[in-house]
Number of protein chains: 2
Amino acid sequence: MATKAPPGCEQIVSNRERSMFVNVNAHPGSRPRTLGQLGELSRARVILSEFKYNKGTEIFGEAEPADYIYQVGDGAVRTHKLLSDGRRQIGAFHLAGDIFGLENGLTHRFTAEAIVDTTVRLMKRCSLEHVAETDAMVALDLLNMTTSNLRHAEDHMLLLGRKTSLERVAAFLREMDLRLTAAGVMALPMSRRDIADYLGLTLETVSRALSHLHGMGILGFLGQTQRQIVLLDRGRLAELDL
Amino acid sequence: MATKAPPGCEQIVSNRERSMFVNVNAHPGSRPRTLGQLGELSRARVILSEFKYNKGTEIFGEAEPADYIYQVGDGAVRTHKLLSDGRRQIGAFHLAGDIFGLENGLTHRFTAEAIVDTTVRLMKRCSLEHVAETDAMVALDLLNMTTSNLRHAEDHMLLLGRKTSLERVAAFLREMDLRLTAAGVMALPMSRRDIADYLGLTLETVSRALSHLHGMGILGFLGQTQRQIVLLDRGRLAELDL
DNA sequence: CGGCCTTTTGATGCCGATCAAATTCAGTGG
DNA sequence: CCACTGAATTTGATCGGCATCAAAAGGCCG
């Protein structure tokens, strides 16, 4: 993977020895992490490098052999799986801070693609399992970040099992509103068929939703491009959302 | 909890300092695990009680303080969440042998209930805490049962997000026969509604989709109690799961 | 301005939900 | 063992929410 970059990335430094992830939250732009707790893995040294990838290039593929994890520098993540026919779901959305692509067994069970032109940093995997099995702290961060994303998709599975549409894409609205409101304004990278395949819907079916939500006054779009939300009434916004 | 037990709830026995899972695979009518790898935990001693909870009963509830974890000694166990108007979505089954209600954070995310009158054994969620902090290969058997949850959780996301109904009876006859099939038959623990409301249906669309895959020459129901499943052709199954 | 892509909006269709009733099953007591 | 009872399951009829198909409107970038 340092040898030769795949279409659409490209390597930007690669240092050896160095911490990976300090100061992951004075980088410029980001903002506090919701998941993806970091603790003593900070501390880690690791092999790092920083790669560029171009809106929409995959980053990892299903079932390929897992042997980075990866943090958004700039940018967003989604990671999906697919039937045979095409059918897709989203997993997760990771925008910047997070870490992806943590895998316990050999093999990434998502694809990886960048949503908007993307900064990633990434760090062996085998150097970290090497720490993990000597250090209990930093298989206990191990443990936390994965206990994170089960959490995740434990409610995801709610979501998708069991919620109407309204509901979902209510739930969505309230999830992106925690991460990445900056302003007042939430500037969404990805697009309806991204927020639909996240939310188990058609990208119609997401962009009704949004459009009653407008229509009810819960919601204003902004000026330029429709992916810029304003959230107008969070107190309406989270009683839909059950 | 061990000093007053809950409506429909039995202490049986209650040991202190013993280890909590040997010899679970010995454990008459089990047979092999294929969640909740135990590894190094099967050596760390700690408080050993054992329940019997009779069908139907809580064994916590969502949102509790998770003081415990658990394993299936015999019987079945559901954890599920609810929304506010009653919907209900089943995160899981456990069975025979099986690891639930571990957490890491300080309360459960589901409330867990017997399917059948069913035996528990249970570890003070503390002292396995403090085991972790110290050893690390302990933490790594924490990592790996939850990363094993996860991945579950993931597969069903797919499922439940873009999976046709029959696509997802045929995705569950499929798990439930790796999981419990005896002499050719899958003698089923949960009703229809359980089955329903883990594969995000009704009840009267998995009846159909079972009659249908019995029409098809797929599966057969066995004489006394519609419960009793033969699998007759798991070839054809498999292409219906895709 | 012009071409392409994304999003919105409208019309229609279908899968699974809902409502309803018949049938089978499991438990109980005679 | 069998009759009775209530629960679980199956099966049928109808409904509705979301998918699908289609077209118009808006945004992005040359």
Given for the second form:
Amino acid sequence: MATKAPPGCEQIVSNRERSMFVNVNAHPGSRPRTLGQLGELSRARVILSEFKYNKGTEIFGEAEPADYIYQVGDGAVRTHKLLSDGRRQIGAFHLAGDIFGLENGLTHRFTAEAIVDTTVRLMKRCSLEHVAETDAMVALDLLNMTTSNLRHAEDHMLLLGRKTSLERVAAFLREMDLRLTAAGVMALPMSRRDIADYLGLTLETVSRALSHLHGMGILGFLGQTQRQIVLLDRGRLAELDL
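The form predicted on its own is what I need now, so please give it after the form predicted together with a further copy of the same chain.
Shown below: the chain alone.
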């Protein structure tokens, strides 16, 4: 018997939210794919909705209520903060299958935007927390996700604070190689400006570092945008990311 959700946890989308994205569910009764990273959730207990965000559209803003948890269906999302001097610091890139928007407080600490046209699944945070109260596997999945987010934040802090510009770019390429490479090609959805803001570098520094790695024979470019990268020597790239 399914437990009743706490008051206020119904899957209601406000008019403001409706103006931000378009529901791509074919029919009201259709069932979105499961939130794989959360394991075998009963769809009778946790309802997933699927929405389409156009390139550059804000998904949620910093300091807004963290009422939903999100998963990238296809496309890519960046989360960032605007610093007091107007600079942008990107905290993470979220790719297909990634969960984001899971906060330990009541509000979002970053702003999330679609890098390209992106499909996102979302669920009410309180609905998931309600299920976690009685489902140990879901509770464990939430703990693992929180731990993973903390590990990424620590690694990113080390990258920004201790590594040279070339080491930062090498670390970024190795991260994306694990997450993106298919058929030997790394197709980056993000621009070099995004990469620069993620690594705490200037656009020019990122371009010089990529050109240097190209000249060393570590990577090659496909296409005019140079967003498709082929890693030719992963061993030498790893030596730069120590």
